[in-house]
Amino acid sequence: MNTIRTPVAIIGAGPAGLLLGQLLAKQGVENIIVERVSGDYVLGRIRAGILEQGLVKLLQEAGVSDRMFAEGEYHRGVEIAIDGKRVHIDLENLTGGDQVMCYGQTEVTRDLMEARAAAGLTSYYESSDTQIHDIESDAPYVTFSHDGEQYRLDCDFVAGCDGFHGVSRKTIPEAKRTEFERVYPFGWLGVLSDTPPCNDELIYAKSERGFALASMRSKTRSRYYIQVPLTDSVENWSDDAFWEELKKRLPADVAETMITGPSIEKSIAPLRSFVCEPMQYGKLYLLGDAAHIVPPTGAKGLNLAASDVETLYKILTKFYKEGRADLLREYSEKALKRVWAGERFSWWMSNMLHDYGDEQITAMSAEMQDRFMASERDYYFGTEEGKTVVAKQYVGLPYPTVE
């Protein structure tokens, strides 16, 4: 067996793992990444594209922001459409200047991969049989197979960035973790197309036919979604059928001018809210989807992962540079406070904009539930005070302080 050592072992080469590795390396903290699949497979995942200002600043700090600023677009607002009536949420003015950046998660990952390779940092892609050992001790280690050889990676800490189905969270004994989960009774059918966006800003739409989202990746590439039953399948939806249904759910003036075209990716994503507590156990720290998942309504998934990264990065930097071992115990509490805020916002947005049919959100009749949600929409999308609350949540709450 090959034995290697690094201060921080990172499991997972998605954006959370790559960003953590890049930030630590900038501070002189060595790290090694172990990833189950190939780099090309990681880049093939089609994910979100709205970045909060906190993440934009982190990417700047990591030295990987040049292409983002050259190709990404700042959005100063977002639109909510209820039964065809459009309401503008002026993010910039309602928050005192904050905006969000439209730049695809795939591109963020690509930029981080290229920066890691350019810096000569070690990554083991296409590894198998990854296991985490002795996380309760002062000498944790990771074992894995790579290119037919067995490896033992000794380390001080393990950062679990390997997603919902990874090994990291499952390494924590079941008796030591509590998992909260809400599976929604619908999914999102998403289509990616090389067509110009139908609007300058995102449109979240609720109609009697269900939810729809008009999003984008660039000036020439669009991402659209419609709510579908969990029992549905991609094979049931031709491109023509998708565009026809999407137009029925968006405001008429938007639908009339929308440019359609062949899909270059089409998939159905189930929606769930999930949180694992605690987010650390011994020398293992969970980040991103390994610890929490949010519905895509409100674009919090990648952004919550980024706040995890920022918190752990600062804690580990202070440990290695200042000997602040006391901060190591604070990661989970600090991270979870922001995680639950993001979970609540995504849950709330989902409640406001989706058709739940006969399923109840809370212990009340479906009809009473509909009335309550309509009242919520009237206030939060119809008054300046309500819009301000939505805007501040959408652009992102402040990151936890590490002092």
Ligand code: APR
Given for the second form:
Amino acid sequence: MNTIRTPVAIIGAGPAGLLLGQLLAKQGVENIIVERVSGDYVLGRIRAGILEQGLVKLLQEAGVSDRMFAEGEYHRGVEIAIDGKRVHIDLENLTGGDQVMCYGQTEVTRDLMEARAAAGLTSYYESSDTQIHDIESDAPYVTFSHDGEQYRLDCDFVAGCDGFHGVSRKTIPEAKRTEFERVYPFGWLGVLSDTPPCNDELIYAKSERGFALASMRSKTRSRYYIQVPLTDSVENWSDDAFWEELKKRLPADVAETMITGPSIEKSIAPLRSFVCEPMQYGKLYLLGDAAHIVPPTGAKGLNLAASDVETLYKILTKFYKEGRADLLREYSEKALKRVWAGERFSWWMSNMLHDYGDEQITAMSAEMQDRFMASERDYYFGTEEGKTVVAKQYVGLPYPTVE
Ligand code: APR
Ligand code: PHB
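Okay, that one was the form predicted on its own. Can I see the form predicted together with adenosine-5-diphosphoribose (APR) too?
Below is the entire complex, every chain and molecule, led by the chain shown above.
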């Protein structure tokens, strides 16, 4: 058994694990990453590509933003099309200057991987049998196999960044964790194509035939989605059938000029809302998909992972540099407040834009509904913009125009 030690053991080399590792290392907090698959396998995953300002700033802080600024593109707005009628949401003016960065998650992951290797930080890819031990003690450790060798990694803390199917969340005793889940009655059939995007900004479209999304990866690579039944399969969809259906769901003027081409990736993803409470237990902290999943309608998956990373990285840095042990127990409550807000927004956007057929839109447990309503109260009664929405509706919205 090879016994090694590091202050922070990170499980998972997806965006959450890599970003946390980079930010901690920048603050002189050593860490080791244990990852189940190869780096190439991680980079082979097709993921979304909308970065909130907070994530852009974190990547800058991590020293991993050059390529993003060179190749990514800021979007000042986004379009919503309802039955072909296009509405522009002017993000920049409505938020006082905020925009979103369009840059593929795969590229974020690639940049973080290269930065970690360049910094000479230790990562054990293609590891197996990862297990977390003694998280309730002051001497937790992780065991894993790598290159035919057994390892014991002693540490102060374990950061569970190992995604929805990882080992971290399940290490919290079942009696000590509560899981909230809403599985949606549809999935997204996604196509990646080396064709120019059909529009400068993203278009989220709701039509009588169902939801569609026109997104992009660059000026020469597009990403499209259409809502499909859970019973559907990729084999049912030739490229021509996909393009034909997509055009029926997007606004006519966009469909008319759209350039189609062969799919370079085609897959169906289910949609779910999922949250595990708490997001910490003993010396184990959960981040990103290990703790929560959102339907992609709100483009929050990567961005909620980033806010978890920012919260834990700041707490651990203050612990190691200023002895702030009091902050260690605050992570879960702080992270969950923003997670539930992102979950509610993603659930709300999904409700607004999908065809639920005869399924009940709000089907979820009473406890999960309580969390969503608490988040609604926080927002509509706790923020100026939320109070503005309440005030405008309370005094009465404008009467219908007759012209
Ligand atoms: N041991 C080690 N690594 C593991 C284990 C394990 N037992 N189980 C899973 N992993 C690895 C996976 O191989 C993956 O590389 O953990 C990593 C988790 O990465 P992600 O699933 O990408 O999760 P996260 O880093 O939280 O990023 C969230 O990724 O899946 C998207 O939509 C999601 O955009 C969101 C983002
Ligand atoms: C994507 O580009 O893959 C994407 C963009 C926005 C979303 C979901 C997916 O809301």
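Residue numbers count along the first chain shown, from 1. We call the rigid core whatever largest set of C-alpha positions still superposes within 1.5 Å between the two forms. These figures come from a predicted structure and were not determined experimentally.
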item	value
Core-superposed C-alpha of residue 25 shifting 2 Å or more between these two forms	no
Core-referenced Cα shift (Å), residue 389, between these two forms	7.5
